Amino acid sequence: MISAVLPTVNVLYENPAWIPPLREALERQGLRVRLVHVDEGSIDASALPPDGIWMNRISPSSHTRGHVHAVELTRQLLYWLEFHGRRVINGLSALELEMSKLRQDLVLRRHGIRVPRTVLAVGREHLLAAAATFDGPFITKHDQGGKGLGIRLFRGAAELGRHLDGRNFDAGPGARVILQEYIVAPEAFITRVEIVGGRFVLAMRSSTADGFELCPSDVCNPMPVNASGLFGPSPLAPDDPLVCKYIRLCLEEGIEIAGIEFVEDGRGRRYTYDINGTTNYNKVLGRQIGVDGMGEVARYVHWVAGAFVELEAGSLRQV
């Protein structure tokens, strides 16, 4: 049986707290899991990578957990793996897109998806000059973001200048700061669409009433969903035109697992602003809507593993 010879799933990760749901779901699919913690390490350019398929689970917020080298080391690891023909789920192209809000904006535009005006700036002078070009309020965020890092609302360049001169200013990795048009939503929530393997999995609403740190995983939210009021189901349909655009984007850009977020203004216009590759799921919300997000990920990985075995067997028959 193919299941008896499925390749090991090598998981590149940096946050141990996010691993148990993924590992349990993969093991329920009969997959062998090898965890590879990434922060410090070495790569022998003359050596072959271990066999198996690989998953990239490195987050842009890894530096906030003390793993300051995780992203840069992962860049080299993924290049090494792909150079040697290893199958990587959410490989180097997906990693690079997740690590830059500016690149996400450009890719979204390429696929005809509405985005808020976005400017990247490095350095105080350029930040203030960029701020002066906005006609209305704008927000700042880290270009390499995650967890709502660096998100603040400003009414103008003078207000930003006072913040830059304060003690709490943090420009984030590489000091790359994003200034982005603030979209006024009639209701305080954003919508997140989860896609796995080119398929719609679920859509959820996340409340922004108390801020923008909206990690949906159970680890990030000790309170039950119903008690916290942070997350709830969205009525967005799988065949919604925007969802279809998201799926096409993922397929064409090499993003196999993603959570994509948008906000809707008072005129019903939807602005997409974030693509998350290291997506997590809330089990309580999943039970409420009847969807096991991590289970869907594991089923997709199992399918990839099976296809990998069949491809290898076909190659051997050709030889």
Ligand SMILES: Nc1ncnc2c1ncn2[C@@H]1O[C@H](COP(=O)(O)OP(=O)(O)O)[C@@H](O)[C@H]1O
Second form
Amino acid sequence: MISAVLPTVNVLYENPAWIPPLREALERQGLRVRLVHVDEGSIDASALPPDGIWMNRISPSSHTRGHVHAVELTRQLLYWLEFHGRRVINGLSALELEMSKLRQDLVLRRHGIRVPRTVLAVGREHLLAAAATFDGPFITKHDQGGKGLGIRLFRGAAELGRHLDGRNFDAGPGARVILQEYIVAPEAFITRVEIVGGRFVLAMRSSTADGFELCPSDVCNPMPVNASGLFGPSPLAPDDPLVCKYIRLCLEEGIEIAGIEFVEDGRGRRYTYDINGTTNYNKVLGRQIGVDGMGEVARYVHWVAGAFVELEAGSLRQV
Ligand SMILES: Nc1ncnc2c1ncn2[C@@H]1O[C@H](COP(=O)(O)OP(=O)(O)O)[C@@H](O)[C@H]1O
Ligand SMILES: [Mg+2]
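Shown: the form predicted on its own; wanted: the form predicted together with the named molecule:
The complete assembly is shown below, putting the previous chain first.
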């Protein structure tokens, strides 16, 4: 039953395919959902935003679905919402972190988390100069990444130079290219840790045997986990020191819903390289390990909505 008391949850989204599981989970919590599609639109600077709480579900790969303005418009919308004191789950600071792998690297290091060496470069000359500073193999990726965009392995600056001379080099939004030390993993998998509201939800392994596109959602991967062999549970403990650091990072950097990825080298060193804010959980894996990721998101949103009502009423109980 939809609650008359709880505030509406306004969901900023760009990809309709990702909405049904979120919407169903929120409605199961009795929350009223208002979907706000973001790509083209307007913001009246003199107007107040609609009531309710807000949730940002804009993905850094939105331009690949034809929504080329979604990220920029969301940036302005979030500023406007936060300016007016609206409660936004994964607000502007989370958006900015998700939209730049350079910023992710800086923030990870601030929290004492090991990262692969990372350089951002714009322009051919600077890409080649940066490439020449790597001793071993490196990969390129888009600073505003997602879906494995722009990911390619190079063995040196000369190989990158030949690739840049070809016609199909795509530097991505803002032509901001990341060059990153390639971590050789003896076992072909990466680990992804899901955190919601400062709590560990699940950890999963994704096989890298077939390449770098590892979107875990049901839309990207409708195949059952065991049949595709792509995803499986991870033995990572919820109180692993790395998980504790991730949780602290999420709390301090204002990222309330996060999927964080690391890869392990032959000496067991774990390198973290990706922070996502718009996870779509794989239901098959969820059933296998007995964790409903989207259900956890919805429970968190319900808690935020409840706290919002009490704050508005000035009745937050003190004990
Ligand atoms: N530094 C790295 N060393 C080895 N493999 C990497 C590295 N960075 C990324 N990868 C591989 O490429 C995949 C996609 O990279 P990622 O940075 O997560 O981009 P996206 O944001 O597109 O998901 C990773 O899941 C991993 O398998
Ligand atoms: Mg990734």
